[in-house]
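The chain that follows stands alone, in the form predicted on its own, written as structure tokens.
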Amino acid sequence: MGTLLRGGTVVTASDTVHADVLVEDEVVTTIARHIPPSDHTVVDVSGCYLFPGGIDPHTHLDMPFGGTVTIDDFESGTRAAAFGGTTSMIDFALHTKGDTLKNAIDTWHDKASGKAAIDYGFHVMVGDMNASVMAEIPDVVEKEGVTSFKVFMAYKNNLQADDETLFRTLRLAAEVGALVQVHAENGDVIDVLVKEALEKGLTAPKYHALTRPPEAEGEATARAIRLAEIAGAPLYVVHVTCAEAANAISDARKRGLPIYGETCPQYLVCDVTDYERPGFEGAKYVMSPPLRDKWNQDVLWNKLKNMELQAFGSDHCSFHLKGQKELGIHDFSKIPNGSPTIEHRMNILYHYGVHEGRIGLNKFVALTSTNIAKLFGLFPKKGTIAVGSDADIVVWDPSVKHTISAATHHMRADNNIFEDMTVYGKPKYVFLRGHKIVDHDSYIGAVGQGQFLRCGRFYPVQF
């Protein structure tokens, strides 16, 4: 006996077809125009799209940062993700100086095990790229199922790596089938600008953006790409915000290089004027890289439409405004960077992308699920609706109109950067490996139901 989803429209990255879907033993077993009900549990999904479960490639749960810890842990964060239609995520395990990569991964397993509501994998944010850490990478890829490593080009005197370290990491990753991700901002330049602003007594949230200009992101992105080119390595640029960075990625891809870019919902619908909100409200929007001038949004939308940016992540990094963001009330450089976005990643892209005619349904699925599964070694187990794939299915009702608010979201943060945005489209049901975990506005899954995902080695992907 299985679960028969009847009467919906199945949407994958390549096809849109009216079909029934049969789920048995946690996988999809049949897709057909009509499947007899037999003794299956029949779920009427008429008028809805069936999307493969969303995959969020960029989250930060239960992570220490800026003298505090992100307010969402693996229980609250993954449950909120499920309400938004995300059924798998890849979180960043934070490696600290003097420690091993293995210990970082084990720490994140402890944080997630028994709590996660959806399936999850890990990247490693590398805090100290010394010889012993680099020697660990082959074993981490082979034995731990962690095949992606993040290197920072910003946060001077903390996480920032120099060009030699980045180059050596890129070259080693290429040898072992791993994918290097970069936070691309020129940390040296930013450090100078931040110090100068503070010396002048410029402490308000808006100076976070003014001391991290788009040119610093564009320069670092172009530099990382050139280093990857020399190393003969693929590169994934996280949270692209501006034309300077996006164009550098496009130019590299035109030269045939395996360079991939990700953007996030906040950069498509929020802009630099949000830092001018009254009082300390602008702190809600302090993230790195910062929000940009609004005209950059058109550039990012065009890059998504043309698949010059290939992935859509949330960069969920949630803090309370009161008591956490307020750590920087007298010094913008002390405001914890990040915002709660995991729940609304797919809402924002669907409404402002599909509903408003900027991208099509198939591209929506590619950006929120399929491309990510391919880049991080999860396809076709994840990222599509196909016979033999995990039955991660979002029954999406395009007719539902709702208003986003901190008062009704399922994240723990006391704020929402998409507050009062009214959007069309919302999950009606969410299935994780064939188990219904969301039914309208009710979570009916089980704590700890999520399973760890071992990511496969990276292989160049054509998009």
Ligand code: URP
Contents of the next structure:
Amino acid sequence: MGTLLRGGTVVTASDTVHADVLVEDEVVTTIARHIPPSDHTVVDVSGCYLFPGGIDPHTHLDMPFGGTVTIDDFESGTRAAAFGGTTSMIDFALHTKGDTLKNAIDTWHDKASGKAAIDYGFHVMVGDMNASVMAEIPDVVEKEGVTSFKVFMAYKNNLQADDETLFRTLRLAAEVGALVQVHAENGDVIDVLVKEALEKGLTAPKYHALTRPPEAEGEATARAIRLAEIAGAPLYVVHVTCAEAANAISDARKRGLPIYGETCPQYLVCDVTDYERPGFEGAKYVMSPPLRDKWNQDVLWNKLKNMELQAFGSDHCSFHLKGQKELGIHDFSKIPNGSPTIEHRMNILYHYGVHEGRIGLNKFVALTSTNIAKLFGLFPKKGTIAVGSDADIVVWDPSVKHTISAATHHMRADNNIFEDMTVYGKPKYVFLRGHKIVDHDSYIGAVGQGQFLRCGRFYPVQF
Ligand code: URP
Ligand code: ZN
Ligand code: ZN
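The form predicted in complex with the ligand is what I need now, so please give it after the form predicted on its own.
Now the full complex is given, and it begins with the chain already shown.
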């Protein structure tokens, strides 16, 4: 006896078809125009889209950062993700100076196991890339199922790696089938601008953006791409915010290079004027790279539409305004960077993208799920609705209209950067490997139901 999802419209990255879907033993076993009910549990999904469960490639749960710890742990963060239609995520295990990659990964297993509501894998966010850490990479790829490594070009005297280190990492990654991810901002330039601003007594949240200009992101992105080109390596640029960076990625792709880019909901619907909000409210929007002039949003939408950016991540890095963001009340450089976005990643792309006609349904699925599964070695177990794939299915009701608010969201943060946005579309049911975990506004899964996902080696994907 299985679960029969009856009467919906199945949407994958390539097709949109009216079909019934049968789920047995956690996987999809039949997709057909009409499947007889037999002794299956029948779920009426008419009027709804069936999307493959969302895969969030960029989250920071329970992570020490900016003098505090992100407020969502694996229990609250993954449950909130499920409410938004995300059934898998790849979280950044934080490696710090003096630590091994293996220990960072073990620490993240301890944080996640027994708590996660959805399936999860890890990247490593490398805090100090040195010879001994680099020497660990082949083993980590082979034995740990962790195949992507984030290197920082910003956060000087803290996480920032120099060009030699980045280049050596890229070359090694190419040899062992790993994917290097870069946080591309010129940290040296930013360091000068931040010091100068503080010397002048410019301490308000808006100076976070003014000291991290788009040119610093564009320069670092272009430099990382050139280093990857020399190394013969693929590269994944996280959280792309602006024309300067996005165009550098497009140019490289036109030259046939395996360069991939990710953007995030906040860069599509929030902008630099949010830092001007009264009082200290602008601090909610302090993230790196920062929000940009509004015209960049059209650039990013076009890049998504043409698949010149291929992945859509939340960069969920949540802090309370009270007590956490307030660490920087007298100094913008001390405001913990990041915002709570895991729950509304799919909502924002669906409403402003599909509902408002900027992108089609298949592209929505590609950007929120399929492309990510392919880039991080999870496809076709994850990222599609196909016979044999995990039955991670979001039954999405496009007719539901709702208003996003911190008062009703499921994330722990006391703020929501999408506050008051009224959007169409919402999950009616969410299935994780065939188990219904969300039913309308109720979470009906079990704490710890999420399983660890071993990511596969990188192979060049054509989009
Ligand atoms: O501001 C951000 N993005 N915080 C999370 C850490 C990072 O750089 O991704
Ligand atoms: Zn980053
Ligand atoms: Zn991040």
